[in-house]
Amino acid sequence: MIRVFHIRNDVRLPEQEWTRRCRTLPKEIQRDLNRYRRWQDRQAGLLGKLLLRYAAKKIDAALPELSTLATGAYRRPYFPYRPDFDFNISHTDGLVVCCSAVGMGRLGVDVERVGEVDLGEFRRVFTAEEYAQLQSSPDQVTDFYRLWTRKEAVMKADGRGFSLDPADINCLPERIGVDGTHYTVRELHLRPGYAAHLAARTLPEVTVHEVSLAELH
């Protein structure tokens, strides 16, 4: 089973609450969060780590603490002592998402807030087939975000992220191939006004839960 948790990030936490929540995280993570200038980015980072800790406890209370997180190739975080546990975090304006599972291989998730887009500015990130389909779409904005979140979720599941060239990955098929490995992608309906997709080599049961700040102990 893959569990997906999401939380709103559209209201700034009071300073006292921000400080209290930060102090529950390892010092290194606290330092990383404080490097962000915008409160939205700092808070998204905080909520992402709190969601990860919440998700890990829901799956297996014996999972390592956040202090044991390491960064592997392409700066992808993981727990060295639990290679069977994988997770991925994504955030956009107003929303943070974390997916996690045991024994499912690498996961990828991407969420974007839907807004106006100039399709021409993104020509270089799509294959010729993808771009032609977008150009002929009666709803270019919706289809752009749907296709882009599919693409980024797969790139994150691959593990190399933007070290890959997005234009080399055709995300129109049901199963999406990257260098001989194929991924299944599922659309996530989180909140109105957002597009999101989850990617993994196989997608069995997927559960989606909205979480409140009060639940993130």
Second form
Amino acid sequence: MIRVFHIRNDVRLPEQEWTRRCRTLPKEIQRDLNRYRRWQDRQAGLLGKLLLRYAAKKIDAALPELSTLATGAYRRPYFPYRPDFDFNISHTDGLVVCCSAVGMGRLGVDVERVGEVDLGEFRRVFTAEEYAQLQSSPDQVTDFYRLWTRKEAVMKADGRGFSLDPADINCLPERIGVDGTHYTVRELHLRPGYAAHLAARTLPEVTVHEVSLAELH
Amino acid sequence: MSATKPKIEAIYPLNHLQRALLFHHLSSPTDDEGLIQTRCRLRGPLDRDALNAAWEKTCLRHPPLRASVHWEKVSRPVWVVHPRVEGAVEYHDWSDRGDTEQRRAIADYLLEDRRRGLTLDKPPAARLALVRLGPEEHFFNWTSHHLLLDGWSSGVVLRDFLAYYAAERGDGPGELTPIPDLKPYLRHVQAQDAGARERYWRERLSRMEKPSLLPAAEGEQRSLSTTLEPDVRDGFVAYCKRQEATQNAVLQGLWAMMLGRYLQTETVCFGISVNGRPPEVAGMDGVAGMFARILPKVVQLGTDDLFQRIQGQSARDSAQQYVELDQIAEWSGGDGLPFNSLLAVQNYPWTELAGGGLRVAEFGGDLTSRYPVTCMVLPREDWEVSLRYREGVPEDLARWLLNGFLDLIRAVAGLSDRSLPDPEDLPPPPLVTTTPAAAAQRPPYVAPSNGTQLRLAGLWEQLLPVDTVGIDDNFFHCGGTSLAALRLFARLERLTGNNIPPSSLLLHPTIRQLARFLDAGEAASEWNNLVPQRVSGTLPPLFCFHGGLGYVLMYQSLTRHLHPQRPVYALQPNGIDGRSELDGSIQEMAAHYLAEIDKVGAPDPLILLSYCYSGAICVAIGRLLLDAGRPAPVIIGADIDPPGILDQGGQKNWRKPGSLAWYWGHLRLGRWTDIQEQLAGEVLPERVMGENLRLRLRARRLKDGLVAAFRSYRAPDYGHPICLLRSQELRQWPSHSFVIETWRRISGDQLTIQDVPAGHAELFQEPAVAETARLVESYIESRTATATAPPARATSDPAK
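Now show the form predicted in complex with its partner chain, given that the preceding structure was the form predicted on its own.
Now the full complex is given, and it begins with the chain already shown.
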């Protein structure tokens, strides 16, 4: 089973609350958060880690601490001592989402707030077929975000992320192939105005829950 | 370009600070922080015609008042002096309003004037307003730009203006003492020894254990301000006399104490603003222009003669003052400037400005500072001490800094001897949400300094949800997302025609890095083997050679653990860029690399570090050096494969992953997945990313070439010391004794073996890399201390 938790990130935490929450994280993570210039990004980073810890506890109380989190090849974070557990975090303006599972292989999730888009700027990102389809779409903006989150979720599940050329991956079919591995993708309806997708080798059961800050004790 | 129009008096390039100011002018025209409003009240009867004529003469006297700035269609931004400018004085009459109303109107005028901004590319880049407030009271405002005039100039210009006014009124000589043009100043600056300057600042900066960075962030400017009590002021002046130090030196010492207390360090650094007019050039004090500069002030706390030392140091600093801040950033060896606070003491000598029956009152000016924290002292009648800080700086920290600084001033003012105040007596600094070290992650602002950087900064500011970006800001730390990255490259392609993979932003996430990458792409034919890991430092550099797959990125973590003053360069083979050809033999590689190394100008003996099979290259370089009559290099090799190892029958079938023979065997068997995973582990992961899928083919081609070169290499006659760093795995290899024996023979029985408690692939990875680095440093120390003839060079470590 894959669990998806998401939380809103549209209100700035009071200074004390931020400090209190940060102190529950390992020093290195706190330091990384402070590299971000905007509170929205710092807070998204914090919420992502809190969601991860929350999800890990739900799955298995014995899951490792955040302090053992390592960064693998292609900068993908993972728990080296629990190779069976995988997770993936994504955030966009106002929303943070985290998916996790045990024994499901690598997962990928991507969420984007639907906004304006100049399709021409993204020509190189899509295959010719995808681009043609987007151009002829009656709702280009929605379809763009839908297709893009689909693609980014697959790239994240593959693990190489942006080192892959997005235009090499045809995301139109049901099962999406990357270098011989196939991924299944599911659209997530998290909130109105957002597009999101989840990708994994197989997607048997997926649960989606919105979480409040109070639950992330 | 307007610079080709006739009737131009002079053209000057903008310096670093001026370019930074230009950039801000362009990026926020309605809130230009470089705008200076010099304002005052003129008391006494005023003759408007005389005033206009006096201003015209003042403009003729000072070229910056007749200047415009140009940045388009020129290779470097310049300022241009015009022979004459047309500029009328705006005139308003508010004398029918009450005092409160007048003050409000003045405040509104200043705000609106600031919002209007200045047009820099049309002369005059200035605006003048005169407001009649009463029969003998006028408000005068002169809006200019810091890019052309510094704070000192405000006083110079007003003084000359009033002198001309007096002359117009028949109350003084019509001609003022001539002032020098810029030529003697420029000659003086150019005559300075750049090498000595670099050595001087590198040495100063090397005294710091860590950068003096306050927790800082972006945001609007805020300010706290206090006026000193008159008795404190008098007591402070008396204390400075007893200390036989200038007020400047004492104020700097006290600010240093505040930083030291907060940062818990003995050596601190902050910026000071200096007037920049060389005393060696006669008459410079009377010249208006932009000469001011920011200098780093490095202060070592902790001794009784603190203020005298600061004063003595100031003279030496100012002898080497013609330095740009980007050089300081580079020489400090860190990621940017080693300080982010500024202390500005504006002790200009213009307390009494008067002429022609007019007297200046309520003289005010502006100070331009982009630093997160700026402490300002205005030692005029009432001493004003204020602290400007960015919104992102916690207010309680700003308060603590200002109050603590004032407490120290009060403390010394109350003393009757020469003793120093103890900053530990101050209340403890506020707990900032993050520790100072954690908060200091945001790099200090550095402005773009070339066309590519400027173009990128423009795109970043369009795409990122932050107000300003410096060239050392990380794209992803400024709210950059993957979609923003895709847009960035689409716009870059539209702008320049360059088609660059968005993944290159992961490798080069700052403007400085990306600009370097983009610019280097244009000169692709000149592939450089040398990859600088850290260019600054006072110790002799270490040269690291590529491992089995040609990559050198594993040396980045090593660099972090080596002595902070040790420059590190890595060498990667030709062919790794997929364009140039791999050298055919080990000897060719050695000759090629040695030529590159010599470009750095490192002192002999050279220090070489190798991994896996590149030990053979180091020995080949050693041979070349000896043949050229130079001393043998210091050679250190981590699990280095000796020549001939591939011919070890039967043994190549079992080798540990990551060793050359292992790759070789797996390549022959076509077990690419294993190799790829091994590669990912061996190379710093994030650096693999940009290489994309081409990596595979390229790596394989490169690999085949390297193996062929290695295979045909025979052990040379060398006979000089070699240090082998041995992993735990090497000892278990069947070829272990062959490895040891061969290296012992090549070194003429001068092989030092150091064991690293880690596997072969982990030698340069955390955490084992710390021990590897320690062993490297200690071997270098033992060798360079006993080397046959280490020439005493300025770049060698003075501590040895």
